[in-house]
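Form predicted on its own, single chain, as structure tokens, below.
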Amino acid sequence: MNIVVLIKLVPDLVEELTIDSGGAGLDLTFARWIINEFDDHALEQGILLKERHGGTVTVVAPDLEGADDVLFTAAAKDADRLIKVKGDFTMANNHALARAFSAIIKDLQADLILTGVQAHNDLDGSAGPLLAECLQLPYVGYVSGVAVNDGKSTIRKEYPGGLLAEMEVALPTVLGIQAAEQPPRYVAVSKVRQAMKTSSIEELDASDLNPDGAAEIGRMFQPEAAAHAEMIEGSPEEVSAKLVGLFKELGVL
């Protein structure tokens, strides 16, 4: 089975992000790029399927700072093939990402394409369904379990309210992984360094970074504090009395 995992790199939210001078985007000049959390689960699910059913896992990532580390870490987790797509992806939206990656994935002739169900910078929709549209393949999102048998994939899909559904999808297909069947495995730094010596990253050029189809951003704003917490001081009896008074004012009591 030929499994392809699409990795999206996102700005690290631990770092302070600012709006650029144009006012319609983030200043990503010094941004630290990390693997999207859900894509890490997609990678883990791909490795689990390989261990269970055999086959190969190919990991595809855009050419952003930190991509090499992400790809070599995937190799340390037992990915077979590493591909870095060359192009200016700094401001690329998911429409452009899907078009660029679809051409490469077609050539890979994948049986199963896995990607994270969403990312924190998905301003124009999730990458998975957009990729499926470009490939003209079925898509199932919010997946938390995958089994493959006789050219078909049995999917466990989560719905709001704790509901689960099980459905069968013919391969090839695109799946948006919400959670792998086990947490993403940890690999030691020494193993990643070993992968750097024994694995190689293929570089392919992006054929199309066309962003058309996404909503146009007119202006971005930093969130403003609208109110502040009020600290109630005093003895327990005094605090209780003040709380009761506030609840009565709000109509709760």
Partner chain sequence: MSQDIYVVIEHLRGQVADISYTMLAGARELSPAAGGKVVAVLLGHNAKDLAKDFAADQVLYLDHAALAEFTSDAYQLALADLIGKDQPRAILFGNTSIGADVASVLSMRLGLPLVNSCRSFTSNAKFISQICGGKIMAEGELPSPTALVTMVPGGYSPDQGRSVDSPPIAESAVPALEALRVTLSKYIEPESADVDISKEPLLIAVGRGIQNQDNIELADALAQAIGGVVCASRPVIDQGWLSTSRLVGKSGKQVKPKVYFAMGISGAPEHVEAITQSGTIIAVNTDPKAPIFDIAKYGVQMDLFELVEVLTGQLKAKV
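Can you return the structure of this protein in the form predicted in complex with the partner chain rather than the form predicted on its own?
Lone chain follows.
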């Protein structure tokens, strides 16, 4: 089975976010690009399926700073093939990303394409369903379990409140992964270093990055909260004493 995992890199939200001088976009000059956390789950699910059914896992990522690390980490987790898509993806939206990746993924003869259900900077839809439509494949998102047999996949889709739907989806398909069946595995840095020596990254050129399908952004801003918490200050002992008082006042102690 050919499994392709599409990875999107996103600015790390732990870093301070600033708006650029134009006022309508993020200033990404010093952004730290990390793997979208749901894509990490998609990768884990892909590796789990390979362990269960055999086959290969191909990981495709856009050429942004940090892409090599992400790809070699995937290799250390036992991904077979690493592809970096060349092009200026810094400001590329998901419509452009999906079109560019579909041109490349089309040639990979994938049975199953996995990607994260969403990313925190999805302003024009999510990469998975956009890609599915470019490839004319079915799409199901919010998936937290995948089994494959007889040319079709049986998936578990999450609804609010813990309800799950079991669905059958014809292969090939694109699935938006919410959570892998087990937490993404940890790999030691030494294993990643070893992967850097033993595996290689193929570089493929993106076709034209066509962003049509997004709305124009007039301005971006940081939300001003209607209210802010009353901050309790002091040493841990002082804060604890105040909290104990508060719990009593609120009738839970």
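Residue numbers count along the first chain shown, from 1. Please read all numbers here as calculations on a predicted model, not as lab measurements. Rigid core here is just the name for the largest C-alpha set that superposes within 1.5 Å across the two forms.
Participant: Is it the same rigid part for residue 243 and residue 131 between the two forms?
Facilitator: No - residue 243 and residue 131 lie in two rigid parts, which move independently between the two forms.
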